[in-house]
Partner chain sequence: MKTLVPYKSEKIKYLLKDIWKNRVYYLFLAPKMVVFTLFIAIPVIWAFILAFQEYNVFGSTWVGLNNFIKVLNSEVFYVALWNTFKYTVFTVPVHVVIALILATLIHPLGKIAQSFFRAAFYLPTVTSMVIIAMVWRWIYNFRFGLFNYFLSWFGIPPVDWLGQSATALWAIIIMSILTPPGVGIILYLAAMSNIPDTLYEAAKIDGAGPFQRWYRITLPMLKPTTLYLVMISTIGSFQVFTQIIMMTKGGPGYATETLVHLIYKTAFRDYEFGVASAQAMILFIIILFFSVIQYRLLSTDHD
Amino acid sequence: MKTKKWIAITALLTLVAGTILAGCGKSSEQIQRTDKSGEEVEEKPWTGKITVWDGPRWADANDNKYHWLEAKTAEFEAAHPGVKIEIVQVPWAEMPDKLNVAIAGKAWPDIAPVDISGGAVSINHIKQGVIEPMDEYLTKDEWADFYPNALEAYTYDGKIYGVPNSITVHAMLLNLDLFKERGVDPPKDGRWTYEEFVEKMKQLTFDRDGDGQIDVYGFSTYILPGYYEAWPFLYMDGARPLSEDLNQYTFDDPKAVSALKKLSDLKFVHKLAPPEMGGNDVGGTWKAWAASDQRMVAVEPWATWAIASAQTDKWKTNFMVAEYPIGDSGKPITIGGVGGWVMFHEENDGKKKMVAELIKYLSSTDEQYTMAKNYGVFPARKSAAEKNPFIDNPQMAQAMNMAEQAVMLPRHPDWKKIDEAIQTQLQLVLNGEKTPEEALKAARGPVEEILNQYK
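With the form predicted on its own in mind, show the structure of this chain by itself.
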């Protein structure tokens, strides 16, 4: 009797094990669902065309700046039979306008990139309902692998719209040959207070040829709408342009006024900056630091692209990367941007899952590492940063350490107009036409007019 009972139990266990193994043997793309009769049936993975827009990235030997995306999408197609991916090449400068036109015509792509210089996902697009939240497509552990400030740039109203793939920061670039010429020590570990910064910049401002005129200045930068090399100075005492809810203008409070005064004092009080500082000549400012026949400025702040440029033969410079000076906030701050991918609205759930899979594939640890190595950006994933993409590039490694200091720009739908109103006033300060307090108060009117349209 015991033998028969044991045989029955053994048979039952064998049946259960067989069922489990059969389930495990199914393709990872086969989705289980229940039909109207309660029977479990297999749902085949979606097939069809996915349209991906992207801007140019790094070039291969044939000067093809889309080769990385072409290779990755070909791999994805091979792993997902029946899926075809169309790549639409769009210059970065044209991306916002082309997307707006596509949205107006309800002909948006399935996937589009977030330009790293734009900083974050467009709140306008979220409010228009044209991009999808991505929360459900990555696990809790996968989301935890992203730097918090990267996810913050993609979060709105408690949901995550898109997947970050890269971070950029602004940093101070120091010409070490000029430091050596003047016997000035660069800041230890690239960190300095505002007061230490001022003293070193004074020492680096000098008359090289003895004609009674200053030939070399310690510091310079430029002011131009849409560019933020100077803005970490404005944040150094704790000020921000708008309130957290984006409803109030806050850039004329005492913290903002004191920070702008610190920046303008470099030119008008400490006299360690050239007369051109604060103008809108981006190219001239760069050449004053990087051109071999000039080298008349020791320190300038630039975005990450400048680090790679200063390592090329054309602009080869003996330099190091340092943080922005620390102000009254007591901590170093920089302005950053977060590139990534967003999924536009999809009606078909099967297609939505497949599009999400492609975004995940393009945003993996390995791909973020590859992008960091070749594109001069920093990974948005901690696991990619831990692979040391810049182990043989100390300047980029130093800048990558600043990624966690990065503060993103306000994500107001009309930030471009707000930015222009503020930057116009900043130029007047650095031209000597207004005091910091006058300029920041003058910006309040036009900025509030913009903000009031959203209240």
Contents of the next structure:
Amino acid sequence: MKTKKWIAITALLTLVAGTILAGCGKSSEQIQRTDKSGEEVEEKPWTGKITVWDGPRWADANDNKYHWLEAKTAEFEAAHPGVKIEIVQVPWAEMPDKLNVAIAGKAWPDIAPVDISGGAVSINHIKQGVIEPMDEYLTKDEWADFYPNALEAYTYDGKIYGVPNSITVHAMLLNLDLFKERGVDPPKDGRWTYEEFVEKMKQLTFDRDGDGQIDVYGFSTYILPGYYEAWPFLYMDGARPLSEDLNQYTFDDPKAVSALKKLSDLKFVHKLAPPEMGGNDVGGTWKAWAASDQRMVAVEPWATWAIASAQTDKWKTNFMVAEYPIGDSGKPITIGGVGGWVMFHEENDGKKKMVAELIKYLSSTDEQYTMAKNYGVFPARKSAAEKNPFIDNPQMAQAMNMAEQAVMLPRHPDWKKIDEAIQTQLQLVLNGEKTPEEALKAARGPVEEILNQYK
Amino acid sequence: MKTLVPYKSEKIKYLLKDIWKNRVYYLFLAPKMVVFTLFIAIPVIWAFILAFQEYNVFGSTWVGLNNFIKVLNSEVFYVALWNTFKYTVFTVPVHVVIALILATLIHPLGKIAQSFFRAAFYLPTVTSMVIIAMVWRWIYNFRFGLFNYFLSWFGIPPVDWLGQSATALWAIIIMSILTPPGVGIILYLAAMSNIPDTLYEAAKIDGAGPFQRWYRITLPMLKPTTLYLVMISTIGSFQVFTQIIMMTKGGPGYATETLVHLIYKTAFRDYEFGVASAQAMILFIIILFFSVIQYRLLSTDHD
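What I would like now is the form predicted in complex with its partner chain, since the data block earlier showed the form predicted on its own; can you produce it?
Now the complete complex, all chains and molecules, led by this one.
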């Protein structure tokens, strides 16, 4: 009697466990069928849940900033019965921390938007196998449609770890009302030399109400690890932080020192920048240029998102986009970034195929065109750029032209540490505590210490 | 040796019997213990183990004391340690003294006035530090800030409080000092209410004045509360973080870098959980060291 009871309990438990496991869509396997000759004839597509993390993008009439992804995932679900997509809304500012915590807890999403150079996911994650290579999921022709520098950003050790969906650059935003107020001509075609830039910024620095205090400054920016608005100034004379092979620190050579001096001179010699220039107040710097009750800085450098932002009702500004001033290198330069979708580690091949399918769907030519038109980024696909998304947006078109000048940040696995070692020194130059020579030399020690670990 | 085994098993038997006998109490304790085990004990033990490993998502490797050596060889760690120490030394005593003074002033008041001041001074404690830091960021704003506005009354030029190495940490210390120590006031008020009136009456009869009564009776009777406050304030100060990440992010340079901010960056920016755990263990030892010293110094005549 007792034995029977135990058999019954065991059978019941097995049944319950089996039902639960079968219900877990995540683990459902692809089924392959073969015909009499042994050839593979059918493959049942994977079904289950895919988790997608995304940040807020452009709003619809209901102020829903996730409407684009919601619509796209609904279309994908309809085309792939049995696939359910869960969208997790993550503010962009929290994305790096949340992804890092999720990775540490092995609770990562299936897909997330990641700028490999932006800090959310690093080369170390790729080395650890957290990110899946995407090479096999797109054809050679499909990969050929992406800009080479966009693909390069996601390439490590010969494999591509993500599908680029946007390119961003940093550009100078000029408040044209202030230019007009002072009778200063904006640079022709948005191009100027450093000397021309200084001259115009001087004219734009003025005391409006005659109280002896400067009310409007020509230029301002901020310095903070992980932010690169000021960095094209440091590149203007041809300097780069690391050697090509990423083994040497090169940011204390004369070209770097002269470039940093040119940047700090704007504040301390030419006095055309406010005393808070070079601080860490990102929001305050933006408001000083864009807020309608401030507008106390005529020119600020920003990443591409700011162009779209300055075209919204909240920050509506009469502005134009210009290049960074040309230094001794003789050509304009800017810092670029690449955004894209990455697939996180997954054991199930069927699911990997489905996730890759979704990434492809979200990164199609049409979607990149839509994203460019509405979200203020440049397409990473040539075919999307050829559709001319900025035909009615000259500011974005001007910025897109600058993409050719874009230099990507060094792709060192410990770039974030190197960046901090340099940027903390830059802060001390722009608050007047160190000279450019002292600061860039002081960064050598900690940077070399990091580089030596990889030799 | 032979007697040890039955003795041990007897002990376990007795323990189990005791648990069964008091099962209702243990049942009530269980939820808290489960939460404590899951969210405090296990993470602490795991962090301790991690401190000796190089973290990797798919399997960490044992590196012995390498993480500790790495931490102790890092210049930034010592800068952060010094800044944290400076912050603690200046904020803890001032906080405790302010709490004591305010409690002393509030205690003799009527019930309604006492309730009002209790609530008013406790309010910042329930307000998010993020909000407080944002307000103070505005107070220190170079152009629109309240501080520079006051300075302008005396013809003093504005100061970039958070942008200069010489002033940034002090600005954060001042902010912490000027945030009312709500917990301290409440605890002191509760402790003052427990001091028997007879002590004050006897002192009065002996001719002791108000200050003497406060100095000779109130202060010594508050010593256990003071010890508790000093200890929890020291622990809290060594863990200063929100103000730093909200106001300076450790800058300019490393002028306001603190230990917990450094641990946060090492773990969540550099993804070096092993090194971050080693930093956390060192911080734990430092806090333990100071807590023991404080306990020894302040608790001697109350044991």
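Numbering follows the first chain given and starts at 1. Owing to the predicted nature of the structure, the values given are computational and were not obtained by experimental measurement. Take the two forms, superpose them, and find the largest set of C-alpha atoms that agree within 1.5 Å; that set is the rigid core.
Based on the rigid-body movement between these two forms, can you say which of Pro389, Trp192, Phe146, Ile85 lies at the hinge? So the residue sitting at the hinge would be Pro389.
Rounded to the nearest whole degree, how much does the smaller rigid part turn between these two forms? The computed domain rotation is 15 degrees.
Core-aligned, what does the C-alpha of Pro109 shift between these two forms, expressed in angstrom? Between its two positions, the C-alpha of Pro109 lies 7.3 Å apart after core fitting.
By how many angstrom is the CA atom of Glu346 displaced between these two forms after fitting on the core? Value for Glu346 between these two forms: 8.4 Å of C-alpha shift.
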